[in-house]
Amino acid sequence: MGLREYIVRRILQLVFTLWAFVTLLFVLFRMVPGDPTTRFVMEYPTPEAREQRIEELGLNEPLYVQYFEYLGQLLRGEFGDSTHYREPVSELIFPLFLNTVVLMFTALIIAYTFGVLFGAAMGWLRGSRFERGGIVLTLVARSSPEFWIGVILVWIFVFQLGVLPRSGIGAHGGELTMNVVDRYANVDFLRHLILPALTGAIYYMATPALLMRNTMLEVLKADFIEIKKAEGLPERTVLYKHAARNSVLPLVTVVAIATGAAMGGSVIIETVFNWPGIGREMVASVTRNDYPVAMAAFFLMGTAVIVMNFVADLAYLYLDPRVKYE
C-alpha cells in the first residue's frame, strides 16, 4: 500500500469513527433517564401549548427522523436551541470552546516545553541526585488529581501570596460577546489565566519528561554521541544540539494525542477555577437536562480526540519512515 491509499484509507476511517461517535451521542442522550422538555413545558400552562411546544422543537417526530435532522444540523455546523438559554446552541458554545482550548494549550506548551529540558537533563545526568529526584518529582506530579494541584496552587498564590485571582477569566473576559481580541489580550487575562495554566502543566509535565529521559537514554548510547564529545565540543552542545535533537522526534506524536486528551480532561480544572469553558458548561448542562449543550459540548471534545489522534497517526507516518503503511 502507498502512501496516498495509505491517507485515504485513514480518512475513511476518520470519517467512519467521528459517524460512528455521533450515533453513539445520540443513543446515548436518548436512553438517559430525565425529560429534556421538562425545562421548558412547565411554564406552558395547558396540555395544548406543551404539546405545541415539543412539535416546534420536534421532539414528536419518530426518532429516526430525529436523528437524521441530528446529522443535518451536524453538517450545517447547527446544535439547535438550548432549552436552559433560549438560544442557539453554536452561539453559546463556541465561544466557551474557545476559552478551553486557550487554557488547554496554554497548559501544554508549558508542560511540553519544561518537560522537555527537564527529561534531557535527567537523562544526560542519569545516576545523580538530580535524576532520582526529577523521578520522584514527575511521578508525584502525574500521580497527584488535577483538582489537588489547583488547591494547593490557590491556596499558595491567593491565600498566602495574594498575588493572582482566584477563579473567573477576567474582569472583562468572562463578556462571551466580546470581540475575541479583547477578551484574550490583556493583563487581566494573563492574570487569570496563570493558575489554571500552571495546574494543567503540571499534571501534563510528567509524561514528556519521563519519555525524554527514555529516549535520551537511548540516544547516548549511540555512536555518533561518542564521536561528538571526542571531537571536543562543549557538553551543552552535544546535549541540546545532538542528543536531545534526536530524542524529541518520538514526543511529537504523544503531543498531539495529548492534545486531544487535555480537551477531554479539562472539566475539573474549569470547575477548580470557574473557568467558563466546555467542559464546565457540559456537567452543568447534563444536570439541568439542556441536551442540545450537552451534545454539542460532547461532540466537540470528543471531535478533538479523533482529529488529534488522526494528526498523531500522519505524523508519526512522517517522522519514522519504518512504519509501514497497514
Second form
Amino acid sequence: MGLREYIVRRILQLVFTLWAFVTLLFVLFRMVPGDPTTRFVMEYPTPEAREQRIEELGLNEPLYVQYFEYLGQLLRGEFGDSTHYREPVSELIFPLFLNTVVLMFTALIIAYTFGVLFGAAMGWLRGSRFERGGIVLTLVARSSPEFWIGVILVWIFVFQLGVLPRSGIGAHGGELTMNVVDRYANVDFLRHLILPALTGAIYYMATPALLMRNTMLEVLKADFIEIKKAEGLPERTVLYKHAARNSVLPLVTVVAIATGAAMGGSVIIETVFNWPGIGREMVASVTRNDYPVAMAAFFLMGTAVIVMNFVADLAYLYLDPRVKYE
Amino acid sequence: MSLETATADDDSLDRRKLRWQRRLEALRNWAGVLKEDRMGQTGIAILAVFFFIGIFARPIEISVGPVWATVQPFSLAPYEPGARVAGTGLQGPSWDHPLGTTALGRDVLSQLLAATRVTLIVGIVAAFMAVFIGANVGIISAYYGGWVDDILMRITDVVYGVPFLPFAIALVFIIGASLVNVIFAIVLILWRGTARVVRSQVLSHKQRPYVESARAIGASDFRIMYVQIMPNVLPLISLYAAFAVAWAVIAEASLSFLGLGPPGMISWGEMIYDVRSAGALREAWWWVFPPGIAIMLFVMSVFFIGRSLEKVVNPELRHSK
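Please show me the structure of the same protein in the form predicted in complex with its partner chain, now that we have looked at it in the form predicted alone.
What follows is the entire complex, opening with the chain shown before.
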C-alpha cells in the first residue's frame, strides 16, 4: 500500500469514527429515562404552549428525521439552546472551551518539559539511586487520581501557606464576558492558573518521564554514543545534544494522544478548582438536566480525542519512515 | 477399540501435563523475576494487606430468599461505618476514634476499612470483565481476519475516540448510579486497550508452525484459538489485567469524588467527596488524607505488580533493570 493510499484510508477512517461517535452521542442522550419531551416542556402552563414548544424543538418528527436534523446542526456548529441559561449553546460553550484549552496546554507543556528532562536524566544515570527513586516517584504520582493531587496541593498552598487562591480564574466576576486578552493577560489569572495546571502537570508527567527513560536506554546502547564519548566531548553535550535529542522523537505521537485525552481528563481538575471550563460545565449541566450543553461539551471532548489520535498516527508516519502501512 | 481409547487418553493426559508444565513455568518465571524485584514484592505485600482488610473489615452475610448465613463473622472495623457514634460535629483523632470522626459523627477509620471491599470488588470485577471482552475481541479479530477483523477494529477505533471519564459520567447519570452501573460504564471503555494489543500478538502467533500443524491435524478454529494460541498470550493478558485494575479503581474513585458513586456504599472516593461537600477540607486532615493515601497505595501496588509482570512478558526489560 502506498503512502498516499494509507493517508486517504486513514482520513476515511477518521470521518467514519467521527460519525459513529456522533451517532453514539445521539443514542446515549435519547436513552435518558422518561419521555424526551417532558424535560423541555414541564414549565408550560397550557397544553397549547406545550405543543408549540414540542414543534419548535422538532420532537414531533420521526426519530430518523430528528437524527438527520441533529447531524445537520452539528455540521453547522449549532448545538441548540441551553435549557438552563436560555442561550445558544455555541455562544455559551466557546469561552469555556477556551478556558479548558488554556489550562490543559499549560499543564501539558510543564509535564512534557520536565518529564522529558527527568526521564533523560533517569536513563543517563541508569542503575543509580537517583534512577530507582525517580521511577518510584513517577509511579506514585501516576497512582494518585487527579483529584487527590489537587486536594493535596490545595491543602498545602491554600490552607497551610495561604499563598494561592483556591478556585475560579479571577478575583472579579463576569469572567466569561471579558475579551480574551483581558481575561488571560493578567497576574491575577496566572495566580489562579498555578494550582490546577500543576495538578495536571504532576499527573501527566509520568508518561513522558518513563517513556523517555526507556528510549534513552535504547539510544545509549547505540554505537554513535560511544563514538561521541570517545571523541572526548563533555558528558553533558553527549547527553543533551546526542542521546536526548534522538530519544525525544517517539514522544511526539504520545504528546498528540495525551492532548486529546487531557481534554476529557479536565473534568476532574476543573471540578476541584471550580475552573469555568468545559469539563466542569459538563458535570454541572448533566446534573441539572441541561442536555444540549452536556451533549455539546461531550461532543467537543470526543472530537478532540479523535482528531488528536489521527494527528498522532500521521506524526508517527512522518517520524518513522520504516513504519509499514498496514 | 480399547487400545484406541487408551492411546487417546494417554495422549490427552500428556497434553494436559504439558499445559500445566507450561503454566507452572510461567509462574516460576515470574517468581524468578520477583526475587530480584523489590517493587514487585512491595506491590504484592501491600495488595495482600488490602485483601485481608477487604475480607475481614466487615462481616459478610449471604442471603438466598429466607435463608441467610454469616460467612465471615469477624469485623476489623470498630464501628458501624454509617452510624453516628460520636454525637455530631468533627472530632480529631482520639483513642476512641483513631482517625477522628466525620462531620456527622461517624468513625473515619471504620469507613476507611469498610471501603476497601468496594474498591476490591470494582477493581477486580471491572478489570476481569474488560480484559475478558478485550482478549476475546482481539483473538477473534486477529484469527478470522477479513470483514470480522474490519468490523471489530472499527468498533475499537470508535471506542478509542470516546473520552473515558466524561462518558462514564454521562452513562452513570443516564442509567443511574449503582455498583453494577458504575462497573458497566468502566468496562464499556476499558476493554479497548487489551483488544488492540492481544490482536497484534495473535497476528504474529497465527503465522507460527504450531498453529499450522494444529490446523493440519484438523483442530477446530475454537480449539486453535483457545487451546493453542490463548495460553501463549496469557502473560500479556494478565499484564493488561493488572493495569486495568488500576484504571478501574481510579475511575471509580473519580466518579465517587464527583458524587456519582453507588449510593449507600462508602468508597474512598466518596469519603473525599463527603469532606468537600461538608466544607471540612481546611480543618479535617484526619478525614481527607487517609482515603486519598489508601487509593494511592492501592493503585501503586497494582502498578508495581504490573511492572514486574512486564519483565516476564518482555524479557529484554530484565537486562535494563
